[in-house]
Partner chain sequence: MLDLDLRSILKCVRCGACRSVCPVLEEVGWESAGARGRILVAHGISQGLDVDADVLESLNTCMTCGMCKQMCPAGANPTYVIENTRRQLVMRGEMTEAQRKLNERIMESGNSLGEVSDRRSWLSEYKGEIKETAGYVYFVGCLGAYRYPESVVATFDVLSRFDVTILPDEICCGSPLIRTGFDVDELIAHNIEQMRKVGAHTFITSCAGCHNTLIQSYPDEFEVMHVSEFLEQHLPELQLRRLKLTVTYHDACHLGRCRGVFDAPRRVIEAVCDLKEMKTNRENARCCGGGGGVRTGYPDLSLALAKKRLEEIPDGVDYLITSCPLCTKNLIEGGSDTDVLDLVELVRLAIE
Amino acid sequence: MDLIKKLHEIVGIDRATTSPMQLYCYSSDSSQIRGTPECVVRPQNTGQVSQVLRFANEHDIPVTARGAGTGLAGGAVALEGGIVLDLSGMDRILDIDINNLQVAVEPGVIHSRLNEVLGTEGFFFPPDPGSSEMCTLGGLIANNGSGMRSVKYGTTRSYVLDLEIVMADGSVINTGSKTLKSSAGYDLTRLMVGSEGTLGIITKAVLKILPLPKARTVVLASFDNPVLAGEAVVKTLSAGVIPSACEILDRATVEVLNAYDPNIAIPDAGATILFELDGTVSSVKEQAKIVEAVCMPFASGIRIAAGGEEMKEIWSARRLVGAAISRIDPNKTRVYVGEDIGVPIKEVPRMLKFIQSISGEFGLPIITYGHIGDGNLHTGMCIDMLDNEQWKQLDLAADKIHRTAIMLGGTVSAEHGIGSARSKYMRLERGNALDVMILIKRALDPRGILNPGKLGL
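Could you produce the structure of the sequence above as one chain, in the form predicted alone?
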């Protein structure tokens, strides 16, 4: 079998390669996980994806789907070689159907581009990942990513109406419909969302969209420490205010951002909460008053963003956090492990206390930020990557963070995915439900060619 010859027949000579330089570029995502494929294929349509999978299935060749490679858990890394299927070139917005509140897209469409186009129509796709300028919608769906607006608007799973999926044997199915709801049999759409390319390959998606809110504001509340901030968030949500976004930045995060860009106007405090409120002009004003009243007993300072330009600067700063953390020490590098835990809302203050104690226990500074309004906390740790002892301490700290989150009834991944980086925790978190997942995997991919080595399967 001449693999590359067959792939050239399917997609063309310029869209499949075994070049060592190209293979190296596809050997990692944004995590520490590495794995080199035998070849990279860049299909242009569903038919080509179908042919590639049919051939791969017949010859037991692993296939790993990939978008922009922004994942943080090794989900797009070819651990067992084989084919990396780069879907980023399938990037057309196929149909914007305002009357039916939906849009049809190919998997390679960049998230921010979709919202730029929808914005001209007065609509938006609510999930709002920090990697919006880079990540593809196919990757976002495959990981059930979400981002900053999930407090009010939910995760990507809530907006996927239908998926065109190429199965392991090359057959093509549609999982849903264009209706906003359906009770026709098993919910295959939700099964595929978050499956990280282990059950099928997304080649088209129909997504629900919403009208842009009439008004929006940001309340910045400062606290002496993250625990007080967490308590204020719990009280705010209990008071009936559901922010469109609710973000925490601890003192170290703010210091890093100020070092990255001195013009960023975020208070220097033990912790800062960014409450974004949206809706009508009157409802936004009313919500802001409630947030101020509820946070006052906990906060050291509260203010409302001056206007649209300042809000834009604030959210631009928030999106920089992941990259800016590396500035904390020029001799150290940010390592993405233990960075995506989620806990029940009422357990947020307790989890924040645990993170502080874990930092002290292992002598490792831990920067905490993230979507505190839905219990999703990101922890940032930096080490000298040439120091084996620091690697050991990092792994021990990350393991304790993961296990603590599960102990509190939470998850090791709220939005970044399991991939291979967190697969060892699947049994601990999901228990016997993992056995059901394994049965589903075997039924839909009996030869095990789709993204092997992921999700603890």
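Since the structure above is the form predicted alone, I would like to see how the form predicted together with its partner chain looks, so please show that one next.
Since only the chain itself is given, any partners or molecules it might have are not part of what comes next.
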């Protein structure tokens, strides 16, 4: 049967297309992975997703789910053609249930919008990705994204209570319930979170929410080099303070931030740590004192942000710094590769040294920033996109960064996902656990239609 004709029957003539222009627009995300689908569909409800999957499964047509296409590893790129399901139009907040500490959302809801709405009720959804203004909650869940506040609040996985999933054959299941905990069988919710659309399509999510803290403050600590900064963070955590965010910015990152928003005046230093502390007014003050005392022997300067406005500006700019480093050189562009490693916290200083040495080895400036409090470092490299030699050096540097992280007991992706860009490291990082993942994949998607070519499966 004609694919597009069937898709038009399911979703309507205006919501499925084979236009070459449209297919080109859906052939990439923010990574360097490319793959052109045969058609793009914008479903409006679970029933339509179910019908699309049933048809695709019967005809062995690959289906790749996509939210806002802001992924950094090619997770939403259709490597083997077939259908891209653009779920960004399923964007309703279905229920805000404060009494049960939860919300129900469709997958296309933009992260920041949820927190805007929850903020008026005095609540928030803690995962805090840099792409908050544009990423969808479906994508965040499918990649187990997190962000700056994961050091204290954990990743998205900790907040998903229930998922409505359309399985490969079109059947619809609910993986959890409205209860805040459950011992009923396998934890399918946690299995689906981070599965990147390889096991099913998320069409609804019930998320746990928390009350907003009464107070927040930011301590800015400057250090002569990133290694000293890393040591200060390790000492801070072991002194019993768990910041709500703990970000490292190297010298170049600070330059970028100050250039992007001149209102932010972070002092020039070899490295800066932003400690965000939250809680009650008195507990925040107490934590800030401990952070200052612990950092003092390592730091070249420490100050507390002036107030809410300065904190807001710092975090807004910090969220977009990943792309903003492209501004360093008009002829260069930031390329997202090797950008999301995670290492055990105490290995952070060593990893930072390795990054410096990799930068020298390949002659590529590597900007480093990230969620140092949970061992998640983002490395940023900019190249002249028209220079093939720079592309080669970039790939070699990224490969070495990935292998070094694994060598230190870390991961190639702490929050951005594996997609296709990092799938070749899955065996090295996961060993024979990958075989179990492959078995699970085969059991739930026997015809292999769901996002083929991802996760090293």
